[in-house]
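Given next, in structure tokens, is a single chain: the form predicted on its own.
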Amino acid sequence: MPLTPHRSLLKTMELFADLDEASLDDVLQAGHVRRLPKDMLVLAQGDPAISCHALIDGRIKISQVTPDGAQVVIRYLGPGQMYGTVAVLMGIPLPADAIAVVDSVEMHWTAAAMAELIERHPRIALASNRITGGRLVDLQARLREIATERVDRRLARALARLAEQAGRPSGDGIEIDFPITRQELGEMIGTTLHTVSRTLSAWEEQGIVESSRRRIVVRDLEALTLLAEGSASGS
């Protein structure tokens, strides 16, 4: 795709949602746009914040490794939406990688033009109050998932909320249109692959999902809809 985003994509964007026209075309003359290949490590965790990105087309993965080494899959994000961003409104170090997962396209702004910007719109500001809350009640609620939720109803919640955020239809369902393990998902949801791929072997039995090493199609939305709302069991 073309690199010359329109003001119309940033006001999709919950930190510049508030904008008007001539503030938003502020915001672009201030960023710079760029390509990422596939596989692309574009943030490193533990690394000073000193840009905020927002992702124009593509894919981008954000995960976290523990200090016993494991690594934590936080989200996939997709166009529209922002990354490194509350790090350098809270000046702490990069909490995660962020990784292109396919060729994709980004714009971005050095931590001094992003600090630039919100002197002269300070609804930039007020945004990011609510992007940084946001992300607080989105933990909790991963971690109350974590603590009381069965596997298979994380799995099938993870599935359906990927499925509506990045599928397209396909001759069989809905695929989810970038590459994804097993083992990535049982990252998202704290789990082993192990308990991943005999949960999905059941589904792909009863005709709910079909998978394989990378590739990942819901047969059966309302099913597996089923699923994550804990109204039937899947295993």
The other form holds:
There are 2 protein chains.
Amino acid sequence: MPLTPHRSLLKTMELFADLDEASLDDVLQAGHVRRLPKDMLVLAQGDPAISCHALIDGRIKISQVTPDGAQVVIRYLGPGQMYGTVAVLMGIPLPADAIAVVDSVEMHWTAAAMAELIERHPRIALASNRITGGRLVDLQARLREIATERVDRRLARALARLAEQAGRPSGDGIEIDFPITRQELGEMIGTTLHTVSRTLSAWEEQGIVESSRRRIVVRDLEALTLLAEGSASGS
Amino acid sequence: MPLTPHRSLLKTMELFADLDEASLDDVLQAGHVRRLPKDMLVLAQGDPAISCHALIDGRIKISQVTPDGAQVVIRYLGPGQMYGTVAVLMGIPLPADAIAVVDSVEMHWTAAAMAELIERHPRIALASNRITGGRLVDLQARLREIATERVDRRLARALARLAEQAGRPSGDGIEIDFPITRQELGEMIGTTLHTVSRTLSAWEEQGIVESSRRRIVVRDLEALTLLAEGSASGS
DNA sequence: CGCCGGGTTGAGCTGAGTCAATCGACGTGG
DNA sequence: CCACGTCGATTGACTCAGCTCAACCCGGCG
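For comparison with the form predicted on its own, produce the structure of the form predicted in complex with a further copy of the same chain.
Up next: the whole complex, starting with the chain shown before.
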């Protein structure tokens, strides 16, 4: 993780994917690289949105706090994904917290710099549209799931998604490559850590997953997907 | 509702809000006006997205069907709001159905025409970003609500929102200006029509709402808002 | 006049939340 | 290197919000 990244790095980001080399250099010039130590609160819900961020390495958790203190995890993101951008483009306060869950490296731009970049490279605006649209569609799907499906199915789906997005092959399965607690899992799917723990224990007996403190290995992704999609229970 | 609307109409639409007169005429030229009879399925989930739509008059319901047949109402929209746009910009199949819940009038553009308009008037792309971003933020809030709050509170919130967005003053309260069933209310907040019916009955006793077949009048918006925001129950 | 779509209401069940006790693994400081 | 404190996980017992099943009502329309 070099502190002066190459433009090829930006190419992996959807927002800049369709820019030519010169434009990428322009974007690179305008941004700053920074280390984010584990547990750092990178963006705080309610603060004015004054910067756009792109994760280069590591893992960031985006979560909201409800007025009465309950947490909801909106999403986890990995290298190449951007955050804090929507609020900047809209000129509204940040709708959520962003926290580094492992030591990470990011690139960031001031709101003004990003505005200029968009001015100079209008394709960025189109890409932004695509990205936001994609997230909108995802969120609609999640809304549908949480409104209609049982906890165990939602958990299965969440784990399958995590395995796909943040999975590292690990001997006898796919390991989620960052530490995650039962609590956080619960906050992702709208349930309590207790229910998550119970469900996970049951699945562990069936050899579908394996877990320990802050660590989860998916042993049988197929079974998990079946639980997520399958119509009925699965005694 | 004339079939050849004036450009001032477009000005009320966020997507075109910051265009000058000439540009508005250009947009107007490129579009088509159409009547939508009540119950018409305007867009069908899964179909390719080949057009952008703007509602001029009436009311449209956007809803998804889950694989196993359950419905989820994503949102209702009124005059000035656009739909079907995100999928076009992203080149993906339509993620939801759009149904006219009353006789309506819309304007629509082919995907190609819209692409040209954006080319000629780049501000549209920025506005689109803002709109999509706004919806994203809204959806996140809804996700949080549905994941953490009780049914009665969610219902209170949904009704308050409807009263605000689609309320028509009516003698002794605010009437939702389009027909809506208990079933649909349930699909908006992720519950069954039975629970909605019971809750509504209780509120009717307390004089907070008044309802009959497909018709709802909010009599005491303040009490409703209190139920939505207030910390505890409300014996 | 009879049908049908929407609404109401009761009875009972159960998934999942709450409360509570216990355990085990880290990490830290003495 | 060990003892202790803390944070996360597990598990049991109990409770209850809200779902399911079911019967019935009402009003508009053909």
